[in-house]
Each structure stands twice: as C-alpha cells, then as structure tokens.
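Next comes just one chain, in structure tokens: the form predicted alone.
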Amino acid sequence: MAEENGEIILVFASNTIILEVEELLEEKELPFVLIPVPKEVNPNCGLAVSFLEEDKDPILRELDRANLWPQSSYLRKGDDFRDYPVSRI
C-alpha cells in the first residue's frame, strides 16, 4: 500500500519575504497556498506557504533560483508535523 502524500509547509523569516514568494509562485502558476504558520510549529503569527508534497520539486527549483529560501520546512499528515529538511536544487 503507498503511503499517502503529505503537505509541505515553509516559514520565511519576514513578512516581505513571504509576499515575494507569494508574487514568484502565483507568477509561475504553481499549485499553493498562504496559511497561518500552525501553532503545532511556531506559535508566533505569521503566514506560511503550503502545497501537496508531490508538487516540490517546481516550487523548490523556482524558490532557489530567485534565492528565497525558507526559514523551516515541515511536513503536516494529518494532525502530525515533523521537520521536514528542504535542500536546494
């Protein structure tokens, strides 16, 4: 049985990092979205970008070429978080 995909969540260090990731992923047309940084990882405020781990590698390959890397990854199944290393491509 194949185990199930999970979501990707990054945090950035800013809000203005975030806002330029949002503009060069909406720009490139890739599949995420902006949600609130999940207390289960850091209970400060903040936004975060989520998308299904199956989409990765675009997302990733367009954040390390505009040199917008995040602060912390994590991967979210179901209610379980676990830190979830990123690596350039």
The other form holds:
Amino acid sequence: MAEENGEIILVFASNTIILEVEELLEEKELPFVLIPVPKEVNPNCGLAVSFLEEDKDPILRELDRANLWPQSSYLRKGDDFRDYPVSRI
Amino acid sequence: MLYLDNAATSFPKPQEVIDAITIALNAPASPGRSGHKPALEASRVVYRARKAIAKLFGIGNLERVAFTPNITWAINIALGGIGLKAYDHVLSSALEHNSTARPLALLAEKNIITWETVAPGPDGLLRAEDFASKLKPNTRLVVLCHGSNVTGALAPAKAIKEAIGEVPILLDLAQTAGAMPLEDLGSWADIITFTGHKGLLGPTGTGGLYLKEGIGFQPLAVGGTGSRSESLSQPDFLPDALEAGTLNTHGLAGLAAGVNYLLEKGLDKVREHELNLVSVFLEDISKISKLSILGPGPGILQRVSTVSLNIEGWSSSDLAGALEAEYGIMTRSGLHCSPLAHKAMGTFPGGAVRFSFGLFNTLEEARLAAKALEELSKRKTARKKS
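Can you give me the structure for the form predicted together with the partner chain, which would complement the form predicted alone we have just seen?
Now the full complex is given, and it begins with the chain already shown.
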C-alpha cells in the first residue's frame, strides 16, 4: 500500500508575511492554499500556508530566495501532526 | 463653493476612493482575525494599502510600515520608541506643527530631552547648514516638518540628512505626501510619518509610519493583533507591535485607492499642477499693496501649494469670514495648530489666512481667489451683517 501523501503546514510570524507569501507563490504559479492555523499545532487565530509534501522543494526555494521564512513548520497526515523542520537552501 | 483648505484635509476625494471604501464596508470581516475567506480579503485590503505606501516612498520592507489612526499618533509612537533617555538632545525645525511640538514639549518638560529648534531665514526657508551647526555630541534625533502647513516652505530634507550624518531623522510628511515624487525616501530616511487624508486623498482616520531597519520601537497601546494569541505580551515584531486593535480597514481601502490614483496619475504631474496653481496665485496677490505673504514669495519653487497671508486692516478671522460669506471661498484663519511657525514668522498670536490648493483646483480658481483678496484689500474691514 502506498504511503499517504502528507501536507506541509507553514506558520509565519505575522499576517503581513502570510500575504507576502501568498503574493509570491501566486506569482510563481506554485500550488498552495491558505488555511486557518490548525489548533493542533499553534493557538494563533490567523492563517497558515499549506501544500502537498511532494510540492515542497520549489515552494521552499522561493520562500528562501524572498527571505520569507516560517516561524514553524509541520507535516500533517490525516489527524496526525508532527514537527517538520525545513532547512534553508 | 471654492475649497482651498486642502492642507487641513483634501477635497474632493476621487471616486475610486469612495468606491473602495464602499466595497470594504460591504465585506463582513476583520483583517487578520479569522481564517475564512472574507477575513482573508480584509487582510488583503490592509496588505494592498501597505504595498501602496511602500511603493510611494520606495520602501523595501513592507513589515516596517505600520498603520495608525493619524500622523499625530505615528509621531508619538516614533518619539516614544526611539529610546530617548535623560537629557538627550533633540533638534527640530521652528516650523513644527503641534502634532510634533507638543510631544517634544512634553518630553522636555519631563526632563527626558533637551529640545532646540532651527529657525528659518526671513524668506521662510530652512537651511541644512543651520541644522549641522546646532548638532551636539548627545543629539539623538532630528525632527523635520517636510512642508510647512503655514508658509508652504519645503524643507531641504535630504540635504539636512546629509548634514547630520548618522543622527536619525524623523520626517513629518503631512503636507508633502501625495504632493510630489517621494520614492527616494526609502533609501535614506530613518523615520517617515504620514497622514492619509490630505495629499494622499484617503479618508480621515488613516496614517502611519515607516521605521528603517535598526530604528527602535515601542507601542503606545497594546492589545489584540491576531498574532501570538496565546501570549499576554504584545508581539515584538513589526508591524503587529504597533497595530494593537482592529485596523481601520475601510479607511485603509480608501487610502490605498488614493495612493494608487496618485501613482497612476504620476506624482511629477501632481507636483507640476500644484506649483502652477500656487505660482499663479502668488504672482497675482503680490500686486496687492496691503498684502503680506508669510514665507516664500513668487518665483520660489521650494514650496508646496500652501500660502498664508495677511491684509493690513483685517484680522485673519474676519478676512477668512469675508472670503467665505462673500465669495464662497473656504480658507483657514488663525494659528493652524502651529504656534511655533507663526512665532518664527512674526504672526503670533494673530495668525494668518491660509490658502491651500489641491490636485482638483484649477488655475481659474487660483485667479478667482486672488481677485477676491484684491477686492477685499480695498476695504478696511468686513461688511457689517445686515
């Protein structure tokens, strides 16, 4: 049985950065969605950036280039959330 | 009605501004406070306003732009956050508005700073070398009203910054933002403060500040920001640190529309138009024998489109009253919240009558205002009410 594809969730310090990320990733036509920050990982009431694990490389590369780096990052598989440290390129 | 009080607030506002505010008012959400689509759209409204301001002033880092209810609030934040300590020396022009002068006076009264002012020359113009010559080893800040709301004199801000070197400069752009190209500021200004409802053509209740990397900050108020909700401490990062409470999203929608309107039109064209208006007006009124102009007169382009004047035999309030009653011309009399500037120009406490032209005024209107002054100058006082 193939392993379930995970979803990466990035939490940023401020709403302003989230919107800068949104603008950048839309401009680069990279696949992502903005979601409410999952309460399982962070009590903030704002938004997080979410995308499939398989799409992470180009997205993280663009974020690194633009110096828009998350405060924390997680991998979600179903109901399971775990820390997913991402490193700058 | 001929509205010539654009230095107080600009009128009319472009239809684009009115439409943007109306659209925002029809959205059911608060920015940065929820995860649903309308909330995200409200956040985008604020983000677009931040981007517009950043573009206007050539600011690279959007996060260093914080919104406030007005420029007074922004100046107070800047003065409170820069880390002034006992007997630091602060230098300002002698043309500062009370939005700056009162907080500086309060800091001086509390013995937190010593405050010194730099006077303009007889022509109303400030000179960079006068700031340099008053610098002390403990000068921690220079505060500069970029355009005088009384005389219209334009301060040589970049030359002053070059003259003071590493000492940070706080620019009050109340009278210049939206009136001229300012996209170079982001490359050299330390602190920029602005209001939304004058030259930027937005609504009242909008303003803000930009702090260069490395400039310290402290909030004047703390509270909800939509970020770090688990903590009882105010976020220590910008812009959230300085934006406690729900932002004026509707107003910021209008501010963004105003700034984008100006950017599309071209700030160089706005500048050219307003200089034309003020030049025609100055040229015409300079022929009136009993009339005295405060500050830069005809032919001096180091100014914005604001002119204050007096006519012999008239109080400023009577003259402004006659202009409205007899010609439908709206001006502002008195001290214009700038007692320092009037003292510097020798018109305290009687003040003057201020004419401030805006983007939507015409050359014909400038001539009409001058003609009204010419007629009134031939009378000794206001007509008695019948």
